[in-house]
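Presented below, as structure tokens, is a lone chain in the form predicted alone.
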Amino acid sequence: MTAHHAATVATPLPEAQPLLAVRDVTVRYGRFTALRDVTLDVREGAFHGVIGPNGAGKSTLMDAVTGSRRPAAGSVLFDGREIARSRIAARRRLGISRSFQRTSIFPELTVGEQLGLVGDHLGDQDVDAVLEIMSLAALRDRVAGTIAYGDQRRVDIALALLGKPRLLVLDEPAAGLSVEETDTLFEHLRTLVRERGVTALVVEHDVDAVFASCDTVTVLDLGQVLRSGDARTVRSDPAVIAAYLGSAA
């Protein structure tokens, strides 16, 4: 007796929907095109870095994601929802929080006071946990304007963490920091991603910090995506080396 068995074909599992999906986004300032047809996926739980030379469009991309700038074309999807025309406050309620190049702390308040005020406004009473994860508990009663600049940067990120955002967008968080302060800051960011389940999208000029810490890296050049992928692959890409990294690769 001959048995005929139908061949079993494994059905591939669908790829998980990215938390943030930027699709063919173009942003213009008058006649100048800052971004042209940019497409980018940020998966949930990723530490995703964006690098590129000055004028590449990095901050403009952050503006398009967080609502400071509306694209002329394309879409921005957050957890599958179109947000390209949503206001900044609406995106914050959805779970997108941003920290800017310049600190936005309240220098006359203590570290604890300002986190408490913002936490109350956002209905987040988890201030102690935020202080702990950013190693700021010892500075809780210090006036923010009197602490070191590196500590102020961490306070700024702590403020952005309140409200339990799903996506933390950081625009040059290490600006003005020493190498040691940058290493400490990125160590805290890795902890955030790993232990608190925060997805982080970071623009940074310190390429060594990005390649050492981020699991995915996107390179922008002249307003377009030059390369995107895992850090090791991107760093060794000839086009990236020629356009941006040079001998630093």
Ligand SMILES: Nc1ncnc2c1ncn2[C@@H]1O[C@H](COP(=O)(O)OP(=O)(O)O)[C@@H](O)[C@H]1O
Contents of the next structure:
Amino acid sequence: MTAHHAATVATPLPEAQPLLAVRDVTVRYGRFTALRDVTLDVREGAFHGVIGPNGAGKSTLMDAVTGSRRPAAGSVLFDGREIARSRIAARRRLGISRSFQRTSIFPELTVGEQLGLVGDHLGDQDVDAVLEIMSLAALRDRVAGTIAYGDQRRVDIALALLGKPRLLVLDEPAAGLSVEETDTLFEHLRTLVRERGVTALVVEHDVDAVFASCDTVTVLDLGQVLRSGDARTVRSDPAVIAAYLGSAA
Ligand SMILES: Nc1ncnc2c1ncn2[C@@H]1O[C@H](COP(=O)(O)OP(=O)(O)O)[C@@H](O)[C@H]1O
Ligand SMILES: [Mg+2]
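Could you please show the structure of the form predicted in complex with the named molecule, as a counterpart to the form predicted alone just displayed?
Once more the chain from above appears, this time first in line as the rest of the complex follows.
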């Protein structure tokens, strides 16, 4: 082997820039610090789960990423661009979309009408594709407020997919769903990530659902990152088991 060849082999590949980089983010509510120096990367194409006990700061972190809460300190980089102080709408235009429980905003409209309304607003006419991805085509003409709860949650995600976001942020999307409905929902999320190129950042109470679906997991505790990394490593980490999974592990 020539010296030149050896040198080429030894050159490390540059680390790919994460799609989302949260850097030393601190969020306060008055004198209470809900997040302290939180740093984490979300890789493009990841299905990234965030877990942690109630009050850990998970929702606050999603707020800092999507724009409903500005950090007191720190940086949020999306595709290399500083967005920590940008408005929600500006972030949405860049490709960060958050799902809210919105089926109840116009419960008298059909599923198709709701999607059409939001699609018009965002300049996305591709409602059929979104209905298809979320297995909602058969429910298109049903009044949104009358369909099953699990289907309504998939409508919420369908609404968030309009405008073709790069990063989908979900805060406990399976709250209130049965085990079967939760499975169906996560199956759709996996498909979005694997086949549609969406990057997903998902807070979820159901730890089993997270470890069954997510490739990367961040554990928050008391406003700080306890562990972050690939799902298998995090799951077997003694500190995670002790502090969070506890008797469930
Ligand atoms: N608007 C608010 N005003 C004051 N304290 C808040 C507010 N929102 C959340 N908190 C507090 O911040 C901490 C983190 O809350 P949150 O981000 O909702 O946690 P999680 O989603 O992990 O349950 C909790 O102690 C909560 O009581
Ligand atoms: Mg929360």
